[in-house]
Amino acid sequence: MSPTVVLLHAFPLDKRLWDGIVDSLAEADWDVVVPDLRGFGGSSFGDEGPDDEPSLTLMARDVLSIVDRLGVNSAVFVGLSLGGYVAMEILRQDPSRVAGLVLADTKASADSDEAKDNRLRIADQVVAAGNTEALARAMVPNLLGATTHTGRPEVVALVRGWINEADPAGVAWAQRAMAARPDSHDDLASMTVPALVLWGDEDVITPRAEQDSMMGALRDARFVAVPGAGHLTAVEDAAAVSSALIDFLADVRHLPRAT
């Protein structure tokens, strides 16, 4: 069996974020697992339902349950934005499951009080509206880089459509979970497996300083900047992201294979 890579998507999207990446990784002889995180796409809220206390802990447990069902002992976890938060929570819960870590357009720091309040306000607004149309209007300008807004109108339309399709309950639940997340720098510092920090150089949501902070915590990490991409690198420049991932994954081939 080929080694396994798990792709964890951004907020407030679903696994379709990785559509332009999956085939390249499979052609490089990796088994690719692409789950919808709790509350998004085809996922559910599990046995607890949407009224349980929102937390990244539950999102991480969901992902580990999926890889358990597939018989995978360890994998390389690739997380973009929210997916990065979930990947760091998996690392916190069970480092033995993490054969490598890719943190794309994300950050290890916890939210400030102001950022937490903003997340909770948006969660309430989305639930009250019963749709995510206003969220799409508010988010799309910052989610995508200036180059994408200028030269990739099809990507702008695609991302806006994905956000409009998101379940308001799932969006609100994830916002509240992200607001409650802890700082992860100590967890990154304890890692002994390779890491990649990948960042779109037009990302205004998780700026370069956050990437430098993660690089400073990690022992064995490389940094790749994707020119002309914003926060959603995997959809803005899938070819560049695929290339960076394949180069990184080639270095972790020696790690235990899935059984």
Given for the second form:
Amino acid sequence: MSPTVVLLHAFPLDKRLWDGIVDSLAEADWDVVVPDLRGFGGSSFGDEGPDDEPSLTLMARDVLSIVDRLGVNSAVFVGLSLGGYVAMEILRQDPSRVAGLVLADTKASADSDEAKDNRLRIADQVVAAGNTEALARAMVPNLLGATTHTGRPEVVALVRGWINEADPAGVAWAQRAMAARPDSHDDLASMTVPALVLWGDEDVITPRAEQDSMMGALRDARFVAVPGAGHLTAVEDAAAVSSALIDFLADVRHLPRAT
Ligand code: MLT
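Structure of the form predicted together with D-malate (MLT), given the form predicted alone:
First the chain shown before, then all remaining chains and molecules of the complex.
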């Protein structure tokens, strides 16, 4: 039996980030769950509304409650950037739910004070503007690698369009939640299930040093670099990411599947 695979998207995007991956995992016989994180895509802020104190704790709880509703006890959590922060928060909340962990283009370190201030400033700006156009202009150059920028203008336009569609309130909430996140190295060090650290070798947002730092903390981890991809590996080279995921998942297939 195979554990379920949960794909957690990056900021400020939504579950469409995984469009190029989902079918290949399903064809390889995996049950795949692809939520929109709180504030993005088709998600809602929940009963308490957007005034909830922003935190990754709430995002992680949302994901676990989706998985609960599906009757799944433990799953392989695959998180890209923000999705990785949420996956590490799930690990912190309840390691028994994690059958394996894929950390793609993410980092375990908390923000510096300067990075936190920058996030809070961007959150205020996006809410004041009432749209995410300036955010898209600022982020797209770094989200995608040089190879994609040079050779695949349609991917650049696709990602810009996704960011333009993001809800400013959701973007601001997520920025504030990410600013408050703790360091996760100790959580990774205490993990007893296999991990994959996956990284686009043109990723300038979460550089190689952050990947090495996660690898240093993890006991049972493999590292895969995706050549010619930037921060959004799952979009820039879906075939390479699918193949790395399927290889990794084959190793955790023997773990018990909760029902
Ligand atoms: C992401 O891609 O999710 C973001 O780069 C995460 C962040 O802002 O730290």
